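In structure tokens, one chain follows: the form predicted alone.
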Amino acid sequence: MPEIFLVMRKPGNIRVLCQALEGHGYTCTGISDKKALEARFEQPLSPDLALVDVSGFGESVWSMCELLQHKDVPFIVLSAKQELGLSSQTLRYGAASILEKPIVKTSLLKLIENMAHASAR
């Protein structure tokens, strides 16, 4: 079962996305700061991919993106329209794609499915 890190500040967003993804066969781990992300990488298994919501993290989001990139974890950035300029910087830190919020569930699931299949090859 593919595992997805949900790197997000708001617990409500983690809960909603986790419920949606688990309904499609994914396992989710909510992560709300860099310390939790580093701690999670101390465990033996790495996630198949990560979703990073840049809202509310400020500059600390870059170090988390760098850590995901360093650990070879593909990730998708979720961003509000007003943050798209900022979010486009995440491409320099290895983001595979950027999705504008509100997220269209079918688009997100298709992108995740494509990335999960690509990483399984």
Second form
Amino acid sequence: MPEIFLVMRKPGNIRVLCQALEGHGYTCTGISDKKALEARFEQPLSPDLALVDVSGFGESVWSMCELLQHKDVPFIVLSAKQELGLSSQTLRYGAASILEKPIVKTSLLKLIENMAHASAR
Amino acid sequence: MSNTSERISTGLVELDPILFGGFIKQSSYLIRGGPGQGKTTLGLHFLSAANPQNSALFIGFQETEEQLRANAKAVGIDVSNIHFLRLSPDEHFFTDQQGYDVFAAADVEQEPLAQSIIEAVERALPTHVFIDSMTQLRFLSADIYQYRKQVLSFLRYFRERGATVLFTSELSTELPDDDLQFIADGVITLDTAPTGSFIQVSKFRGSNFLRGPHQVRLGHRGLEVFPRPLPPKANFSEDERWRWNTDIEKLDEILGGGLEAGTISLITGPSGIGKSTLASLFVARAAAQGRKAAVYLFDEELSALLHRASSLKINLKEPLTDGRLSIEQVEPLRYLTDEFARLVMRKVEEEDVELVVLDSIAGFELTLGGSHESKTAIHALAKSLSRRGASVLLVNEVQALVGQFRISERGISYLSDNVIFMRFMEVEGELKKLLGVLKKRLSAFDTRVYTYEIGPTALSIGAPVGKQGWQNVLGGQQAVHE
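Structure of the form predicted together with the partner chain, please, following the form predicted alone?
Below is the entire complex, every chain and molecule, led by the chain shown above.
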């Protein structure tokens, strides 16, 4: 079962994303800061994908993106409209895509499915 | 399509006649109004009216079930047969920071919401449904078009399961509810005017209804509705009518034998001229003849009226004691205008009261509401009483003591079948009192103007002013002694 890291500050976002993804066969792990991300990477299996909501992290978001890139984990960045300019910098750290919130659920599921297939190949 | 002859009660006995018998079964009704107007209370009344064989479902997006039960209990509404489906967030939504912004609310909440409602409906099989409020669904719809489709489909779902639905909207300029008004089979608005809160039906598919605002009171008995009395179509008629008189022979002669039963009479004049005393004479005589009268005092204290009547040997105390007469001193702000009208109508219908005195019209206006509303209310009430065969005495005070003659400054003389005027006249530095009949629709009367005196017993009529050598007494000029 593919595992997805949900790197985000808002518990409410983790909850609704978990509900949406688990219903389609994914396993989700909520991660709310850099320390937790580092701790998770100490475990043997890496996730298949990460969703990173940049809101609320401040400068630490760049180092988390770097870590995901370093661990070869593909990730999608979620951003509020007013943060899109800043969020575009995550592309330098290997972000596969940037999606503006609120995201259309079906579009997100399709994107994840495509990325999962691509990484499987 | 529902059968328009099948009605179900609104839960408010006074609202049912406004809708000509209640809501039409399997229809949907929009209840509009700002905060605190009584929309939820109306919904609870409606649900509580479901009989024990039926089931009622409250779908709430705001208050908790505990709050709703407590509020209902506080105003005496029995909610024991009501199923509550709470769709409002609990405290964990706040404490656990369960707010989200990754998806639109429609994407996240619409499906579980629909599922919760379907489960509740399958469980309760309700015949009565109240949704508080439909505005919440707007936030779960992607756009106006989706919202409209959602609401239509939602209401059809209930209709096809045999339910009658009431749903509320939260009125605001930012979120108008015009679309809901088009969708609903009926629209009922609760609002507030300077004269108090009111309920108004503006749409009711498949049935007639009583138009216009009807006053309501939201209080310790829940929502109370006071439909404005409408005069019955058939006029009271008798070839030879009973006449109310005063037992003062000369005065009754001037009146052509008295005031015909079922008529509206205006006694008009300035302050202190004896209008209430004249009304008391009619009332005392009615009681002496075994007929019931009711007097409503808006200005004068009851004790003052009784004291004056007693000193003038007008017997009010005895009929007051044995029930032939009732006198109520109407306190300011106690009644709404339509509530007062209902009280008087009940008095006439249930206690066979035949003569009603409203003393005075100015007091009625001050005590019960604004002048325009009061004029309409007096018109409706007096006509309703008159067409049911009761007689009405309206005591009207004109402001001018002397000067240009006016029947009334309130524009209500058109309403009266009979007008008795009383006024002062100055003669050589002395105030004289004059009385005359200006109008009688049903019989002839003495057209001359008379002087009169009050006391030491009741009222005594003098000679016609013409015979005393005075003329132009109504012209506003000083009387001229020829």
